[in-house]
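One chain comes next, on its own, written as structure tokens: the form predicted on its own.
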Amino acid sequence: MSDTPVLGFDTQQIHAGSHPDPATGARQTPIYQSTAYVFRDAEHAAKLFNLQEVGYIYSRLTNPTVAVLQERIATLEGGAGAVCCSSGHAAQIMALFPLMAPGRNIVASTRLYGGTLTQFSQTIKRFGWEAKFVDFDDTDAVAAAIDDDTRAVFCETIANPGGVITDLDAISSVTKAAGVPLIVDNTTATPYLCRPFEHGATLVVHSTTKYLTGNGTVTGGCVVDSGTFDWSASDKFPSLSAPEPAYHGMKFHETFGALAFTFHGIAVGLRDLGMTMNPQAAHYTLMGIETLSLRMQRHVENAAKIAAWLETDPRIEAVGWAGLPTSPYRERAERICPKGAGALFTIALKGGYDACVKTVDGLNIFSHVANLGDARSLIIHPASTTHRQLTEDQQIAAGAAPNVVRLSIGIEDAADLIADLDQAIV
């Protein structure tokens, strides 16, 4: 019997995790809109609840539609397993939950989505956790920020909003030396442009709301585990390495090996936090992923044309797209995201804050929304919206200065998008 062939990305984005429905022969994954599932008998139920057998109990934990999406995203990322949940923000908490405890901290990039900065700087304090923010272009500073209480390092592949690409190779070298996991938000790159596990990441998180779904219809999140981190190498991660009282002293890492984090995410994280993805959202995202590579190619092509045009416009002070030949991140972009530097970036307007507001209000094709990664082109002024809660210094550090607008370039005709920007920019 021949070895199973390694399938290409375009094939996997359609077929990974999916099989014809055994009951009906349906080729598209059905929406299993069911709360609970009938057990074969009492012994079957007991084995499921004791994690001795894999199956379906209750849709807060597992659902057949969501399970297909989890396998598909894990396959595309090259991971061992994945857990889907209700939003990208939920995915971030789900990723941290098995790692953290009161008094512990994470080291996070200063270049993050404004909502993530708030979640990390304010909300996680309620759990007794702390975040230390560092410029990830300074790897020595990242290394210096890691201490005995650090349990994770967090960054974005392509930073939202600024489009800056993180040197994942350099950062992962720091985290491996420190013995802590590297969590990478790969939302803005997607596994088509970058697979962070190939650059040393431990965990990947997604807001599936964005490019993976691609049509602005449903919210969702996902945590993908590389399966390569040794959770038992130290006593820093007892949720995964020590006996779990709720499961009669079972040790997740000892029992499940490379799938320890994934099983913990379902058996403890979803069980107790309840951040469940609904099956209809999973269905929409599965349909979106089927065209991911095609859309990302067009997103990047359009972004390249529009960024090049903007760079020559006298009303523009700076363009943040890392794929430009003049970008200080060009070499990094070619290494980390060889298929393109994404389609999310910022532009700084010479007219300042007021010019940004007038530009946003003057556009016709671009939609002014708090989202990104849609097939439609989107725009927002972060300083007055997503990053409004930050100080001006924090806004500047995050790449969201008052004179900056964020563009999420869609898949429309590039000439039409350029014309729309041209008539609106002040």
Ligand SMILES: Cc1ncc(COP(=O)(O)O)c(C=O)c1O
Given for the second form:
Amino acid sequence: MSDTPVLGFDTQQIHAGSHPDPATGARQTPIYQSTAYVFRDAEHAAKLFNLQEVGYIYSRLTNPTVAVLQERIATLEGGAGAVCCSSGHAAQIMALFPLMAPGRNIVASTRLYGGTLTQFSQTIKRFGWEAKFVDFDDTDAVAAAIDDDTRAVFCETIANPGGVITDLDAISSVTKAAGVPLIVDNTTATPYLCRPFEHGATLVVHSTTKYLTGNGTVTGGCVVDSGTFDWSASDKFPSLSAPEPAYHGMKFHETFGALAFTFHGIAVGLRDLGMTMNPQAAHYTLMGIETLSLRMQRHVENAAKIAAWLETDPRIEAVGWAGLPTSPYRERAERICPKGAGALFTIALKGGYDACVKTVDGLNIFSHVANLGDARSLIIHPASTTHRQLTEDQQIAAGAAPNVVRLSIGIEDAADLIADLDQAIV
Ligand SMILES: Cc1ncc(COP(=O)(O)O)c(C=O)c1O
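Can I have the other form now, the form predicted together with the ligand, not the form predicted on its own?
Everything in the complex follows now, all chains and molecules, and the chain you saw is the first one.
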């Protein structure tokens, strides 16, 4: 048995993956602003290209600053490995790419970020992939939607925009029985509030653009692998289990075991799709992650105060924060997100669409932007922005009805945020 202590989350968010720079002793992770890396000799180069040795070749695939971030996120999520990429949307494609082929499908929740609904309902069709959307509160419907061509099931931990918590325990028991991987977008919860692998997820994806960076500075994404899925148990995942022609017939799962998905993501995904995270973005995100737990505690504390106040206000029809004692998702929130139900939720205004638009325009501290997970409080009216590509039925299913605004509660003084909402809500 190892004597190495298991470090706590607050320690890991600062230290995991980073060491003083071996060349200079620099304590903070340097921004390795280099496209290429000098090979020791021709044999070293050949081994790197053959994946017989791990190292740096070219920054489209690997970069030392990005590598620290990958290890940090993998550690915080409790995963085997992680691959960072250029955005949350890139991470979704990077997660699906090794699993999918023309004619294959994913079963996805109806409650997803609007851009993801569009990516899955429109764009992936061009690859010959299909998405079937199901209400993930109906576990039997999820099971029924999985067929022989299904290669993944996809949901968000705390669904954007409504703040609804997905029952990852129930969904993962369905995906395990069906032998398909469960991909969880953990952007809105972060590993501080929820670690989806502890609830049976296979892969976690992040938009690091949001809480992980935490201040609205850079876009980025990450795919984390639990390392627990047996890609060779069936012939459904040939990219991971069958010989790879571009690497002399090497089989990723057989060769890399628990790191198969991660190595494939770098050696094939980043190499060929090129959705690379740049080292500057990795640096900003590393800075943000150092304070993740502190920020999330304050985000949740403020969300609780504001949701409780909103619930008593006569102008408000409904408050979607799952941590409220009156929420139908309260029990689930305590089980899936025991440290808090997040800080992203919707409210329905009695005044309808017009009241939403006026409220958004009347706020002073809240910023009207298409983003979430910033230290600043943010607001948006999804039906006229992020979810406007959808039909009204899809908007309602996604929790983005016309009379709904989405709040991303920041870490300012809660009393100031309440006063701002009070003077603006129509
Ligand atoms: C839950 C969720 N997942 C993924 C994304 C996409 O992330 P990005 O904007 O970094 O591509 C977003 C963006 O808002 C999101 O809210």
